[in-house]
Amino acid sequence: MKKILALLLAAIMCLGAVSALAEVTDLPRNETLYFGGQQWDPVVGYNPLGDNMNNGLALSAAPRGTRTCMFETLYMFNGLDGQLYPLLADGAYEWNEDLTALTLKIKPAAKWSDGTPVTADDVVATWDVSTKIQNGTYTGYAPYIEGIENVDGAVVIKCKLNDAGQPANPLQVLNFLTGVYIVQKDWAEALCAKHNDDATAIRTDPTPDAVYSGPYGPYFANDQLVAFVRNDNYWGQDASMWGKLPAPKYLAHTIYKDNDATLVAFQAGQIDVNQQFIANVQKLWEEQGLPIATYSDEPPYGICATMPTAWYNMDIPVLQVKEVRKAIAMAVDYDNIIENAMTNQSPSFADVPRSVMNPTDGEQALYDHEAVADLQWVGKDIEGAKALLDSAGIVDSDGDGWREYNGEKISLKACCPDGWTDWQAAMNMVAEAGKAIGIEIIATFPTWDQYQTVFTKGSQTEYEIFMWSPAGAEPAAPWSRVRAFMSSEFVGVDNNWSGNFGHYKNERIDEIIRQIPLTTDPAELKALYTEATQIYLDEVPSFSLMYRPECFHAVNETVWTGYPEKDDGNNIPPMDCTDGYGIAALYNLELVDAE
């Protein structure tokens, strides 16, 4: 029956339709791991070369932790220790002396779902086909990768060189290792031939018959549920990899209407692993007594790796005055934001002083804390902020309670998308800080459709202060975050989703951003990151409002147990049992009733 259903699903999707097989709703509960918060609409397809497949469990590629349930990357990133762990790759990669080429080998045990070996030719084809159809892999990495070759069975990634003959950015090549799905050469070439090399047709083909290397393949999908079934011939059970199969036979995701419906299902035990912000998550076990847990049972309950940030619009004259920027940042009550907006799911800035680093131990070790201590601020320093403004001549000259700049009352809008409740609460507190120091700040919440078109513009005067997050944890971090905070390469760029949304300019920081990827001496690297932190804290082109988990990770242990826990000795990050090295969790799960 399962084979018949799978064949029927493939036939329907080959016609370009999403499966509507309502019969498969009775997956064995003791063999199925259910997810929440990853899939909100019906699956479009399974194409790892494609665009907009809307397939959360199969296709979610990001250097910080690519989801490798179906398709796999060369390495897996672990945000706990900042290391890359081999997946399809065999052992460590090697750079040549001038960082212009990276070499790696493929595990001999690695196989495709059709039983053929994964080879260096498949990696070469992944790049070549991506170049041909100019998909996201190509557009994301073409500025850094010149080409990929098979040299005597090894993969050699050649860096694109800058005008000085240096590699454009070796750190971005590391992101490629953890952030790009490798596809089978024969399958990819057949797909290209099927569509006569029409790039759009190739990228939009749903490919339900895609050959994959991961532990799970397509089983079922309709507008209510998507499910994957374990490939019991998965190569990863070889001793060179996991040594066994993942515990769940099925991975499934019910498609819920909204966050409220997802939370109800999670509380009822219908979801095992939930990627959803849950305010006061600790009440689920402390007050309701539910078998629900997070990575840690103490605040902040998870691993915070990113930093939602308020950006100043440097196109606004008054915000070109750094004393105004710093005064607002000094006055904000961050403890209030963390307690109420984040319900303590963030460390405080007293516990982890602000810098360009996230709170992880690996990043915190990369700069000299003492060297920047006099520049850091904890917040709610109203008197200090007032004194700073007074010293800069930003005063209330007409006695109406509001300070002026060039003879006009300072009035600023602080914006974030409507419905993003924790961010809205943070923006309201920024407005309160402004009021306390005599600067009018009005919190405004446009719809997402409007918001995303404004803050990504190359120049805009609609929003003076606005929220977005820089890069979190990934192989290229914290360099990628320094770049996102301050690189002038983004100034004037329309449809900019990469960083420096306020268009800050600083020649020295641009030089540091160029130097870091080419610096291998640890002491020199620490000095560069320390200087970058000094510039950021002195100039305040933006200011982070909280720390935040890379992804939210909460589990219901009604059916399964053995999830990652802090200090369990397993070094598995709380990445929903699917992302980056977090997928290692699937091999530790056990049924509760089997204990």
The other form holds:
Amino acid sequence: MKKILALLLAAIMCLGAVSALAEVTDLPRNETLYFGGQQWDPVVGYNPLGDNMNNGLALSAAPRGTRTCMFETLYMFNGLDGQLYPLLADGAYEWNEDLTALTLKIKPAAKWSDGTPVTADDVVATWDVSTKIQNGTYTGYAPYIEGIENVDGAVVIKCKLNDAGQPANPLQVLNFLTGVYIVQKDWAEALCAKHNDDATAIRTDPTPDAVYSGPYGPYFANDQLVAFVRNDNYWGQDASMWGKLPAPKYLAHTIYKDNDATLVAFQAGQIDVNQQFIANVQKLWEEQGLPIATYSDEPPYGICATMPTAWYNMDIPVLQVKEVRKAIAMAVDYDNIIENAMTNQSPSFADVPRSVMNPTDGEQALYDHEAVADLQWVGKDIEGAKALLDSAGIVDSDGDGWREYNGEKISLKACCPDGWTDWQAAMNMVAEAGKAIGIEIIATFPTWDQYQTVFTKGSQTEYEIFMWSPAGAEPAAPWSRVRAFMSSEFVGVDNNWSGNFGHYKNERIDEIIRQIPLTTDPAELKALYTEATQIYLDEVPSFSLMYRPECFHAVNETVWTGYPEKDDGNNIPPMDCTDGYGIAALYNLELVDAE
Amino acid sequence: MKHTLKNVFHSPRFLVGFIIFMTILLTVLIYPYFVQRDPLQGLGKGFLSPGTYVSVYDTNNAGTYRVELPEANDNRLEASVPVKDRQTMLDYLTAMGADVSGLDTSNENFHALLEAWNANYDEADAKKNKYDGFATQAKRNELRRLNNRLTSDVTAAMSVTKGEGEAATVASVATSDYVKVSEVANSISLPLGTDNFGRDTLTELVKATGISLLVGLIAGSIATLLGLLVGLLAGYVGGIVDDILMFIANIFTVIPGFVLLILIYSALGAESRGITTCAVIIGITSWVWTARSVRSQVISLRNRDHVNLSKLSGHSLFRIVTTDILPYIMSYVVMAFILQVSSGILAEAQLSMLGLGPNPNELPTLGLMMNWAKLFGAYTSSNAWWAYFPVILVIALISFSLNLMNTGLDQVFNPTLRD
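Taking the form predicted on its own as the starting point, write out the structure of the form predicted together with its partner chain.
Let's see the whole complex now, leading with the same chain.
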């Protein structure tokens, strides 16, 4: 009897396992585009107004490239040319004379998944409901946006004005256009009514039945896989938008344990589009002969738009000495970081001299290269760094091989989160540079949980040198990067994810940061950016260690092909076929074996 | 003593283990006299595969000798355009519908193949037409790289420029010109290649092995000494002392040792994790089972006649323990020590593999080498077996040899195991 029972139990378990597997593998491979590196841990929900939905494919909003598979933004940003491409919006937006109001129209063809048209009222409701429930959209844009109105069917975004009657920041309004999902008015109001306007309940409702305007809707989600299915009535097949439906019927993301597991699946062809740093990615095709490609098959293999940066903590007395900051930055062997830590997936600082700009042509043209040439350093200048320290009186007076400051040995920690491979290697090389010039630097890798609470504090003395990236490419860049590097508005602010994590203060740069958004004359703008670069390179409140792609984009062409590639004339950025204008890639995909 | 040693070395297991261990130990001790390189110095850029690297620049300045190797041309062709690539060329020509009659992958017909290739391959054309089997970006990239190799390596005549500026002379290099490797000013042998930081893996491995042995030795010594002390005291003194000591030991037994290690290590932070600190912590968390076994052996010894005789003679506790008890359990302690060393090395490797090892900037350890190899995808994307496999092998050999020595000793000392 016992035996029979045990057998029965085993049979039930097997059946359970098989049925679970069957559910997951149900998606036909030839109609599914699998992603990697975007979703960790199970999906929480689909609420575009909510927080912490942990939904990599549906809800990932950032001005540089919002993922518009399910919900859509007004415009899509294209990092290749820095332009905004209309999505829900119809044609270009228009500023009024004094940059206080922006007007745009909604595409007549745009429809929600329930078949009703997208209107200006929906945009207004998106802002109003966000204001009511004080979600991320509201806190992010309330300092810049006074309100949104529907004027004869057109959307009018009114800028917040400062005391002088000038708009607070027109550039941030552009970020709103590409960085905020528009939601349906009726749905949002019904959601509010359901929870009696309780803000927390609204923000945490997973809303699996949310009305959306994008090409894909929820299909399946458990702790192993999340999948979206194409809405075959998607409005974008109208000639005024894409003119057709995206090629894959399903978008899916298997939830992997870690980067290694993701990479193995990618190599095996179980992932089509992968967003993760792959050390020596070229070996995948050169040595292993796999059908894998990146945007370009020559270094740096992608479009580098951001600059992982080492920040100095100005709360530490010795780091308030400018010469110490500059000396460490001069001694670091950046070529080594780029070749070994980034495995050449970054241009070198000899190719693109350091400034506050990313390596894209558009930003590089914004400052006067000759005016700052004296201030730029290429690194590995041990003797120069030593001389600088000596001249500042930071010397080794007790002969132990380490320099002292105020009689105490200088000992600094260089931190980045554990498991962030390329950053860890970079921090190791900063530590080596310190050793070479007589300043003890110890590379330390706290866990991510611990790291993120410390470096975002309004003031901290735990990490002396630490890594984070400022804004990459987005409508408001490079202004947003100057601000992230040096604006004193972030000093003393707790839970600061926006910038100036080292708490640097400089009145002149604050003035420049105020002026740039209101400046439209190109020559004047260039002068301001040049001055900002001069201050940044002279004061060294932080220093960039490498250039890095905004998002890693590698594709395995076992099933699908036709991904964006360099010089293909399509002007589609390599943004994982989902982010910003990168989603245009979904419409060009073809099956490798068409039959 | 002499007899015991003789017995020990007659045990084949012990002997094999001893030889392996001594080989590793001697390598660690002698190697630095031959290669005086800083083990953490980056030489190459990223993973270089094992081999001898000769400076291209310096080969120009070395004397040339004339050597006529009959198979030279075939080798050259095979090296720059392997048969696999020729097959790709042929496949592409077939796919695009070119005339491939009379073409094959043999060395004799390579020139005909090359001509057909040059006449037909065009990058823009390949991109536009997406021929069957070559439609993907990856395939087209492969074709382009192949084409670049064909035009740069095979057909171009080679010449070198000597000197600089106006005095520069251009000399052509004949296919029969050879240089003697020992005459090239700069060359380096990297029997195990380099790791992700471009460090010479062999030098690093030797240094890391030494450090891991040291960690094992310190950890093993501490664990054994502590265990011995606690075991002797608890076993011989008994009573309340025994109760207290065993209470502590029981607490340590129920907390999983490795979890405890992880917690202590992460609480310490990387900056305070020196080699010695690491070893000491491993030592003080792994003395328990030694203590328990020593205690039980001491309990069985303490009522023997010769111990009672010593007691009656008024000998001190110290003397009784050292002369009447310790010699009887010494063989066991030595065996326990060997196992403690082995598990100390493994514990360090495991912790470093998790990124919790000793401070990574100063010295290499076996676990740290594994950790970096893992982080840089040595066994996935980077395809660099030399960065992790030798490390695994060394760890395996060390614990294998120590365990062999242990079982060998067991055979000699444990009467129930004797043949």
